[in-house]
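Taking the form predicted alone, here's one chain by itself in structure tokens.
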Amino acid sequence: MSDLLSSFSVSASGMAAQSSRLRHVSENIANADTPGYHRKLTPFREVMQGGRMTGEVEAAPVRLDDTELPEVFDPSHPMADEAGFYRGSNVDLVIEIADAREAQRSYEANLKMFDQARQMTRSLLEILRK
């Protein structure tokens, strides 16, 4: 029985992970034409509790894309040295959505893991209820 109990924590700490990830997705997505942004990451880690894995994991504190900054060539834009180019932020909207989207479906996964734990659970009671 606890096998079963402990999978809710391990889906439910899923989809915190998966909603974190999301989070910086999002504001990487909004923060894409800003000069000098860097490209937010997640990193996930397991949760150990007494020396042991629990199975459960958390998003580790986010890390910035090291990758150099482009040079954009705009002479009017405010931030724009003598030769007028600025650096410009080193988000790609395409990883940006293909990351969004495989955060979805990770999510959507542990959702389901929670929901069959859950039916499980129902089962269970009402076999014993009998």
Second form
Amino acid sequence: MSDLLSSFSVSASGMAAQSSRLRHVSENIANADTPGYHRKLTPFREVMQGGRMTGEVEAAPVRLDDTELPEVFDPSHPMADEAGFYRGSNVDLVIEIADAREAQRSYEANLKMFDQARQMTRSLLEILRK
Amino acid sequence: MFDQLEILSMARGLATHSAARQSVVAQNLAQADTAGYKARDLASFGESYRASSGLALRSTRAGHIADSTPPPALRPHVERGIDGDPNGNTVSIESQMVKSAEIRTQHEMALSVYRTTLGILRTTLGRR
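Alright, leaving the form predicted alone aside, put up the form predicted together with its partner chain.
Once more the chain from above appears, this time first in line as the rest of the complex follows.
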């Protein structure tokens, strides 16, 4: 029974981590046209408590993707230099959409595990009712 | 007479095993996108049931610290021989889903056996 209860918290941590990833993806997409914006990456790591792995996951502090920012030619842009170029953002919409899909798929998998643990707990408690 | 029924302890063992395995699968799925995480699994019930926990430390006094680690049979091991993602993660969502369906069936089976055995015992005692 305690295993089932711990798998609730593990699945919940997975869902929380995936949704914070999805939040960063949407921040990236919102800033796709912001000059000088570096896209945010959400690395995951295992939670360690008292020197032992708990099996839970958390989103580690955000890192910025330091790929070279593309130079966009637009002489009328207020931030353009003498040659008419300014630095855009390194957000690639295709990558962000793929990332969002992956986050959704993992979120659903975690949700499914949560639901299964709930059903198993319920059928376990059903035995007491007779 | 009823305190050592093999079928009850076996059903309990199967339920415990599937609960433990479910928690391992849930952990794998939670870490499905963690770089460098290796998928884990438990030994099958058949292998783990006979491997008794006879070597576990026992606390014989109230002041002793109990050995809280699970018995060896219920300790997860890293699955080998799977090609993982480029970031070193070896969790495949599909195979974990298949496993969880298997676990669900096993758990249901254990509970049905337990419930039926209790029903038979109740019948032998006479209905009230």
